[in-house]
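Take a look at this single chain, the form predicted alone, given in structure tokens.
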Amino acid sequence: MALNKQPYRGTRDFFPKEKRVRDYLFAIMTKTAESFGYESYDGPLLEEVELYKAKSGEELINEQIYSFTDRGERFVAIRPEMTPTLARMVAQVHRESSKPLRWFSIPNLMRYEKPQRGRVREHWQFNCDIFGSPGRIGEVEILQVAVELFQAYGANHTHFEILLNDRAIVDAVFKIMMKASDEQTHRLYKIVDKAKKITNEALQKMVKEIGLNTDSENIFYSYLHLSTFVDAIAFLEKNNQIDIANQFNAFIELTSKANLTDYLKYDPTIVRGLDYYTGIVFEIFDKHPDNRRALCGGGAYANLLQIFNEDPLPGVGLGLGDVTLKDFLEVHNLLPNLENPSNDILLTFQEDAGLDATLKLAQVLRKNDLKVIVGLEVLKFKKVFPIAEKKGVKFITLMGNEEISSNKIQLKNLLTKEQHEVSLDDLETFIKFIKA
């Protein structure tokens, strides 16, 4: 039986073109992180399955990674996400660490899904996160991050938008002001967290399986219905919860002095389910009727070093994936045309005894760090050109007799279809031609 020549399911084969698209991605998610100071890291794709169960979701575990019993009987996972192992790691370092710590990785990731549009088992994601910042500046610096992101890619606030809320608000209107239990609690994070997905009837049936009394039905639906940070931030203040209501505001403002205002738009339905987060939580939402989707989540955490006996540290941090930022991109006309690669010129040759001064010009060419390519057999004229094309070249050369005999060659810019003769002697000259 023949091998199937298609990737596992739900992965995905990069052949020059699509590479091309990818390491443009990362490029930009690079120069963004380090243009803020942050510094690259990265760990193993494999895990033990005990940190996943300490610090990711129920879904997850059960039904999402890839895991398997290794030679030495330990149970490991394809990491399916890095925040497990970015806590890890951190709790490795933080006490001998300056603060903050700004650290951003790409990795690789794996996760057991059903592929759809958006959605792959396989993918790369941009994690940016910050520790140890002081006050809710950190909670501010990384939502710059994510705008200038998405700016650097082309995108403004009419592109797309940050839905945002805080998880301080959420535990105060939850335990505080409804009196839920615990169990209460961590059932209404599920409800709120798909309010917007299912019907009003349908939403009001799992309030009442949770037994609430009907003072605390009326401000649960009275917090679903607030849309703005002023209206929830008098939502608050109406409720005496001044000292949550006092510290949201100055974050807003914050925001405001970071020109982020344009971007935010609060919403009580982002809550981000997972226990660690006790800060800002946000999910930046495609604005395009076509693709109305989160693109990216992140949020505030100060409980995630908690399983390795850590005292709290706060932190924020951001995950972007690959495929939903390229879709984003698409469906924008966002991303440039990337279906040719990208070099400096083509040497080319008319008769073979011009292949050994050609091979020595591109040796000389790569030292002075331009991409080269070397047609490796006697081209004829009318082919120079669409090999051009093809290889996105921006200059060739035509090197036949009269050119070895006279040690001069000619340079054809293709893009304002000028030439020039240049001698062999002068390569200063013919290098500064094609930097310019």
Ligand code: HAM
Given for the second form:
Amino acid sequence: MALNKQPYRGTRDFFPKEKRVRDYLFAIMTKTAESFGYESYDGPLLEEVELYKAKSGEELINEQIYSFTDRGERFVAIRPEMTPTLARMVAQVHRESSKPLRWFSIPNLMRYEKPQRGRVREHWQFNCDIFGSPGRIGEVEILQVAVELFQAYGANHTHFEILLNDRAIVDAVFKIMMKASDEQTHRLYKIVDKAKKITNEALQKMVKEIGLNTDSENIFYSYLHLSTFVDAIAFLEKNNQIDIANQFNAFIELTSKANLTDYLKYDPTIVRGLDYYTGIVFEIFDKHPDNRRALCGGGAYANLLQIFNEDPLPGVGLGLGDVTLKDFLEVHNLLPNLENPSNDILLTFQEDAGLDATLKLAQVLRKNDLKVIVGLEVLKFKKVFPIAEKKGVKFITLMGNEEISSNKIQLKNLLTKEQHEVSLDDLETFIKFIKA
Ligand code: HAM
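Now show me the form predicted in complex with histidyl-adenosine monophosphate; what you just gave was the form predicted alone.
Up next: the whole complex, starting with the chain shown before.
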């Protein structure tokens, strides 16, 4: 039986056209992260499952992880997220490193999910994290990285919004105001995480099952109705959570100094499925009605290093997936045309005798940082242009007997249709024309 030519379900082959798009997305991620002083890192594809069991949460472990026992009886998983690997790496070096550590990476991750729009089994995720940052400014900086990244793709606040919450608020509401036990709090988190995806009746039923008293239930529903930062802060103050209110207020004031106000919206249902978050939590949502989904998620985590018996070192970071980002850019028409590659020049020869001079010319041009394609056989005039178009070249040359004997060549600019005669003894001028 013939083998299947298609990739494994939920994974993608990146043909040159798709790979060009991915390279474009990654180049802007790298440029933005580096513009904030973030350094690139990477880790292994496999980790021991224990690493994820410690803090990643039930859904990831029970439903999504690709795990197996290796030949040495170790229970390992293909990384479903990068944050635990990052924490493991930071735990090795943080004592000797000056802080904050600003690191970024674009790993491929695998999660066993039902493939659908925006969800696949292998995706690449831009991760940007700070460890050991002073106070709340690190949290604000991560939001700035996200906004400036989207701006670098040509997007603004009409295209996306950052829905934000703080787990310190959620904990205060559940544990102090509602007096929920740890077990009840855990269940409330799961309900809130699902709140937007289920009906009101289903929500009420789930809340009833927790067994809270009526006052606590009322507080819970009031909390779920909060929709602005001002309301959230007033709600905390009214319920005597002054410290939490002040801290959150200070954070919101900082975001306004960083010009983030237009992008941010308070959302009480944002709590994030991963267990390690302790401070702000956020998800970036597409505003386009055809693509209302999370493009990016992140938050602050204070205790991740403790799983390695290290002292706490607060961190904050984000993860942005390539699939959702591409869908976002497409739906808003923000993706540049990458249908064809981009090259500087196509050198062709019309007679076999032209090969020598063509190869020599190509060598010199490449040494001058130009992208040069050589026609690998005698190419008649008519065939040159369609090839040039497909390869996205800006200039062509044709090397025939006349050019060889005169040592002069016509350099054609395909965009302006201009033609320049240049001597092969004066390659400086030749290169200048192309670079101009
Ligand atoms: P996450 O919310 O699980 O966070 O994933 C972040 C983003 O990765 C999502 O918003 C989505 O764009 C993309 N993503 C996740 N799963 C899939 C999938 N199956 N198919 C396509 N895209 C997907 C984290 O992973 C955290 N570790 C992020 C983080 C970094 N927090 C702090 N630092």
